[in-house]
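Here you get one chain, nothing else, as structure tokens; it is the form predicted alone.
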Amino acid sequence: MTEVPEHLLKRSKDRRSAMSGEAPSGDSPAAAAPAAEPGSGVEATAPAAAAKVAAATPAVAAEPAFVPPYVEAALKRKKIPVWAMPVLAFLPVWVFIYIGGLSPASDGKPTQLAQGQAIFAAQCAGCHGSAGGGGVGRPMNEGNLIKTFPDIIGQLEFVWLGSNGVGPAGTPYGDPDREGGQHKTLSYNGNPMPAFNKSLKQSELLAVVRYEREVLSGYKIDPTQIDAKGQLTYGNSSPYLDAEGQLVTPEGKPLFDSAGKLTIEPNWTMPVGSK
């Protein structure tokens, strides 16, 4: 009979153990190493050995980001001080009150120049034009109208009454030198001159004949005549108007009388700077 060598009957004792579940026996050779979970081996060594590579390489210090001149110049640019904020802050105020100062004050009034503009467009653009040019009533541009009123109170009394209050048709009136002969009543189309006596107070009758003096028909103004509000006044800086708004000759007396009629002649020379 065959003798079974003693290590094959412990490795089928061993075995037997292991398929009941029992523990081997103590005198067996060490059991094997757990077998190694699927997709372990030098596979699962990988992650370790990479970082003792990492852990050995020297780290290489990252590059700093680029900054622009203007931006590195505003970063090192001195700060203005917490204390200095509010003096700059009220600063633009100061500027408005120190102005304010020195400029004369506005009573919020249109000047008597830009309340005439208003009034020509309202009431006389629709005949002498927009710009003055004329249509149904005569031109004022190109010095038309100082050539018939070289002083501005013949102008001022014409307007005032009208053409027929002048007198009836025919009737001349303006320069008599003027240059071609005096105008005459109705002779221009035929169509009258209407009175504003009734739609216009004389402050407005002041302020609509200087502008179409001054900007339709281009007449240069003494600026001596002009006050500091900008007022038309005589040559002897009296004004044109008393503290009611009313028409006054250069002594302080009404210009107009009870009919409406100068209570002065016109001078009728032309007037220096009109040309």
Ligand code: HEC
Contents of the next structure:
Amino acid sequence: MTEVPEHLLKRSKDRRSAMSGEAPSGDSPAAAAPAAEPGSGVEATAPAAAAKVAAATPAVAAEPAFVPPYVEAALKRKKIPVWAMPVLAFLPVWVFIYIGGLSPASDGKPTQLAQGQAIFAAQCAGCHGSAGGGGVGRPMNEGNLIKTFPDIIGQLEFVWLGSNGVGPAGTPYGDPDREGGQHKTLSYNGNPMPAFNKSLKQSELLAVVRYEREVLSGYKIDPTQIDAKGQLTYGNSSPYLDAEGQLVTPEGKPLFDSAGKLTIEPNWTMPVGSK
Ligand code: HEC
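The form predicted in complex with heme C, contrasted with the form predicted alone above:
Next comes the full complex, this chain leading.
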């Protein structure tokens, strides 16, 4: 025979007497009301008795044993409907695309960023991933590119010449003070980045590099650097592209020499997000 411990017996006895105290003679509140017959002189006291029962009821309902912990947890948890997950996940991208002006400019031509998006999808996404997450090529998302090239002109040169055009394997490129160390050619899976000086025009180079920086890497461009047609400028409204679509310095001189190297020094100390 299993003995029931004394304290459990006492608890169940207490509970039983508590229950019967709340509902006299074991009747439910619903059964108690009809017992008050009209004209029997009990009407006046019946509501009072019902109120007493009602007042006692919440105490029973509040017993933790009536709400299992998992139900309680489910009730307290903040609920996001399943359909909202993809919506929420892509919201920052949509906001950025909206602000970044991927829609056609007022003259109906695609903006520089929209042009860059199309070039990226066709010529870069295969190695760098459609969202710039990396693959054969280095990742570009989450600010990675901006760390390598705080100044856009360094990135323009790298993409124009490719790893082998920049120098032999192990040639450092980009910001020497890059977080985690300066990047060196052929140091990522040993794969070279192809040169694009044969397959892209300089105007297309600027477009795709802007797309990588501003959309994929999340660089917040100063809006005063974008002119009315959605083109990037150095600020004081001096353009990156001349009338022939060639890249130029702020002084209007060619940005690349005949070998495709920069004719001015990149400013690696430029505060990110201000240029
Ligand atoms: C065939 C694959 C391939 C294609 C296509 C490709 N890349 Fe790359 N990319 C690479 C590899 C590999 C590296 C790393 C190079 C190295 O370590 O020398 C790289 C590096 C880069 C970097 C330097 C990133 C850093 O932080 O060091 C930039 C910028 C870049 N690619 C831009 C582009 C652009 C723009 C395009 C399209 C116009 C493109 N890439 C197309 C393979 C590719």
